[in-house]
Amino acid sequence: MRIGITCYPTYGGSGAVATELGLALADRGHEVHFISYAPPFRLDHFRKGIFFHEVEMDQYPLFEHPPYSLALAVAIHDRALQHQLDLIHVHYAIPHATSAWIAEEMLGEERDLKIVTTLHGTDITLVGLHPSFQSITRFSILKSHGLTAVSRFLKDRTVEDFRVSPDRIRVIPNFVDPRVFRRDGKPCHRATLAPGGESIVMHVSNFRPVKRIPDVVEVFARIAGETPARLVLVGDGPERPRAVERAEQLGVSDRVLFLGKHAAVDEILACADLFLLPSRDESFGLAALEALACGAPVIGTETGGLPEVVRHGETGFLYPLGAVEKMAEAGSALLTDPVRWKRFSQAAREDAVERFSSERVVPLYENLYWDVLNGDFGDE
């Protein structure tokens, strides 16, 4: 098949998981083209079968905001005759979805152009139930030919919120690669992470309020006060100061480490003995799953689709929303008990392989892009 991506490129579960996706078709022998305004971020070497195409925008003194929804489509449009293009698999229904039918409807007979949605989180839970596009984001759901949700909790909340029949919607899972995402797999950072032989506590996100970091922050020192530990912080955003702030507060800040963005994640994640993922929603929640394949054992909240990926007891622990304490003491517990955190951690590696391993989940996808160019796409 000869595929089109539009996604996100910036750091954030979607954008990483489409272009993971988009890699492992390449390796299965498919034609993979991204669109987007940027190479996504772990699109970061040369593979066969891989293209991407920046989408051009000019600056008007017209436009406030330049229409990047317009700019995509016609990208979407000329991409999908110069390349012939089965389908497009864009990622997030808003401006993606939208963007998707116009090109579609600019191609008419041209080209008989498939649209393949898949709603992560955002697009449904918060900006899509905006007055301002609710109407455009069921619009544009409805649009498509084929249409996937991350998780149970997710589908549930369009069919609820979008008045979208639930045969409409197919739950594809967030994957990992067992192969990148490992405990042993590459020489591991812990000397310079925790120069003192610490236990290494670890948050992954794109640092919005909706991932509650000063919660992380509190969960972490109250840990630092039972069991030498140091706290880890991948990636940057708005909340960062708050984090700073917090930490100083809470008198940890020496134990406190942000590394910014890194594209690859899997070498940190290697070295992290818990995560920590108290968000305030999680429509799946790929960065625990990443850890887990890690053999890190996953703090978090039992909100959203989170218990659809961490085992309560078994590979981590889930707790109401700004539960910090019980949060805490849970992962006291494990960093402490050697044997009990091995136990925990060998289950969260093979739960996530067994579960949520690519090689389980990419062909999910490779049978919907074929039941749509069929005809055929309903429910599992």
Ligand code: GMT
Second form
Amino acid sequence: MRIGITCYPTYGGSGAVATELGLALADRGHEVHFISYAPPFRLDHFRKGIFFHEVEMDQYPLFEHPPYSLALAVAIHDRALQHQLDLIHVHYAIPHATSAWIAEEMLGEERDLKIVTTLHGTDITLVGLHPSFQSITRFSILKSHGLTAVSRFLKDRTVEDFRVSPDRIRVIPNFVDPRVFRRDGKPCHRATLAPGGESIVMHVSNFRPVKRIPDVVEVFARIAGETPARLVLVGDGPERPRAVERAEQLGVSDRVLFLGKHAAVDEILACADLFLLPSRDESFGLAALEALACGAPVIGTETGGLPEVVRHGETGFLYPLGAVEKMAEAGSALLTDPVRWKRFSQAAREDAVERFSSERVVPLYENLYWDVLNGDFGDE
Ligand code: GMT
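Okay, that was the form predicted alone. Show me the form predicted in complex with the ligand next.
In what comes next, the whole complex appears, and the chain from above leads the way.
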């Protein structure tokens, strides 16, 4: 197949999933064309079958907010014609599903371009619900020929909040490449991250308020009171200053390491002994899955799609939002009992590989594409 993929290219789960999917599809012999305003951050080396097309934007003084959605629609239209694309798969509905629909309208009889939209989270649970976006989000996702959600939770929210029939949405979970996300087989950074041999507690995110970064620090400070530990924070965003401040207030700043943004997250996650994700909302929690694949048990909230990823009491522990005491207790108990930690670590790896390996999940997207192209989608 000749497949176009549009996603947000900067740091974030939806861009990571879109890129990994494109790479896996190219490995399986498809031709993949990424269309976005910058190369996706995980598209870091040359691969056969992969092309990147930058969306061209004209900066005109009248445009305080240049109309990216229109430029993207033109780019999808032009590339569909130029490269004879069979379908365009957009990740994150806003504005990508709308741009894809405009492109399809523009193509008219010239080319039959099918649209697949993957809903990732805040496009449905937050941004898409805003009155300025809700009606166009619903319109655009209904215009897609194939629609997927990354968890059952997200599917249910879409059905409820956007009045979309359940048989129009297929749940295809996010996935992980177990050959890349693994505990062994990498240069080990443990000595750099925890020179005193301490346990490594980790968090990876875009540091937005929804991630509850102060809770990460609260949980860590309590764990550090029980056992020698270091907190490694990967990523960056608006909540970083609050994390710095909270770490100072709690007297643990000497044990907190801010690494900033990193494309090779797998190398760092391979050193994690425990992963914290106490988010307010999380439609899936890709970072948690990548941590599990690296054998790091996850402590987080029982919100959104996280219970579909982390098995409470087997691969980690999930508690109500803000329950930092309980999270810390569960984390300390794991880190101070090596036999139990090992059991959780092995179960985390095994479960991640069994349910969410790229080998298992990527064919689900391929099947969906064939169903869309054959007009068989929507009868689940
Ligand atoms: O909000 C983010 O963390 C970024 C966002 C994105 O679109 O990049 O993440 C969402 O999509 C990820 C990939 O499917 C999911 O793993 C995250 O759970 C989801 N974030 C939220 O629902 C808050």
